[in-house]
Amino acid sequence: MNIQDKLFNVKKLGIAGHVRPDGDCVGSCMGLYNYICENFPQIETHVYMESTGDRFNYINNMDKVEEEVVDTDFDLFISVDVSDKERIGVAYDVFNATTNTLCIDHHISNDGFAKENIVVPLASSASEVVFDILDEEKISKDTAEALYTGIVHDSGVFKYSSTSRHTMEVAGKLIDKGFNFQSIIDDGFYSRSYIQNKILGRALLESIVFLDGKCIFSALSKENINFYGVTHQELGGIAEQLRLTRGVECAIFIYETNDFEYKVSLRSNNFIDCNEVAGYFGGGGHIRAAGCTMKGTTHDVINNLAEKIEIQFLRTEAN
């Protein structure tokens, strides 16, 4: 489909993306939000995310993304790489309230929550799926600027399994328009700020490998995180660099959002399910990267996430 078919008649539109918003969630739906706005001047458009800080600023119009909903009577909602409609965020009142909705996303544990649903699990990214549904022609460079952006960031700099040969192929087409896409990697993925690689020295240091050094984990608490004075959104990338340590299959990074309340990340290398685990869990996401919230003490989250990932490991010698 073009997103266009979907626009028709529609005066005031609403786009949100999901709570803790990483760089595929704001790539999406600002490249999503830019394409429209550019596009469709005459459709009053609104767009919610939490708070990223700067990190992502250099994306044309982040400066008109909301993190409060005062706006009503949607004409349509549209969720972009959100996995299940309780990730919604700010925007999850008036979605609901919302009577035509769409859901633009990519992970397999979406359940198709929305009117109507655009969800592709191969494809590499919510914006790799969002540059699918606009017309090629009329994709400007601001447009194209974030979802390469939401690319990079959700395909691991087009290294993840997920990556395909259409992911570079929609990176080309990208590239094409004329931004900075060098910056894009090096500011925008790689690089942290010096209080960033000391909480990921810590994490690293502290780390604990079990099932016969088969897996990996690493805990912070809320007294670590408030003491490097650091949010939940520069704690990306830490899961990340625990799954490349030699001889892992397995890697997860745990931190503490609430009193015996932790955000699970999961990463796995060759055949553990990370999706699976996750979605017994009550959370979702891919099949080599996936999150949920767990409560009790650090011991009883990894221990039950152990106890899961243990079963794979003997399904597949078993096999």
Ligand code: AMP
Given for the second form:
Amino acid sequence: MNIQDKLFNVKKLGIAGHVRPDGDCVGSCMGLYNYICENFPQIETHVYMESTGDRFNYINNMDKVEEEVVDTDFDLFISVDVSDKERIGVAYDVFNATTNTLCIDHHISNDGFAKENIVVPLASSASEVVFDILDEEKISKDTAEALYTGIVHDSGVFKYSSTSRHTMEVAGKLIDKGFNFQSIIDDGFYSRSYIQNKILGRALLESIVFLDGKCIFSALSKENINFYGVTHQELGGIAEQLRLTRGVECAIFIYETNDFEYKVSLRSNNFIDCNEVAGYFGGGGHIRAAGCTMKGTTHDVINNLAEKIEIQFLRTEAN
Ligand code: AMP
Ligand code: MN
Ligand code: MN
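Just the form predicted on its own so far, so send over the form predicted in complex with this ligand.
Next comes the full complex, and the chain you just saw is listed first.
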């Protein structure tokens, strides 16, 4: 499949990512947007996403991202890196109102909510899936830089289990386009602000292990978050650091988004199926990284998650 086949007769196109966009969401949406603007200039293309601050401003055309939808009557609307229709951010209503929709994604929990769906659960990132539907020779340096950003972020700089030979080959082909890949990794992925380091420290300091040290959790209240003055997007990487605790198979990081409502991040190392656990509570994602939103006190949330995780431990021990 080539994106060109889908653009036949399309005069007005919309592209949208998911709520609280991450590096892969920004990279895959902007990679696709740049590619279409450069190679199909006759198409009126709009890209929609919540603000990501200035973190990804090095990506070409970030100033074209629309945070609100004013336009209507799209011939085609494409969601990228969106696992679930409910998670389409600002463009939810207009996506629903469009007849021709295409979903490009890599979440195992994706049920194929669009008219046409390209969902590749084994892919490292939506950016890798986007690369595979483009003509390699038509990919510019700008498009390559965006897609490389997405791959770096969603593969944890080529270390998560979703990284394949193909991921590396795609990354190599993108690097050949000639952008500065070192700064994407150092400044875009590893660097943290002072307050990000402080709140990471706080979350680690207050983390608690359970199930004989095989699980770890940490919770941040709204008061904690307000005290440090961080946005929700700045909390990325905490679940990942918890996962790296020696002996831990499964890490849980939760933070309060509203009174008694928590955003949950789950990570595992070898066998716990995070997608299955998150799925019980209306969320999803990947086998080694998934998320959901849960209501109740911190105790309720952790107890409910621990119950489902323990079932998986018992199941694994029995086998
Ligand atoms: P996070 O813990 O937010 O970094 O998310 C880990 C993975 O799970 C990402 O690929 C997300 O897209 C996915 N995910 C997070 N929250 C949800 C949710 N509520 N529903 C479906 N997928 C989710
Ligand atoms: Mn994403
Ligand atoms: Mn992704």
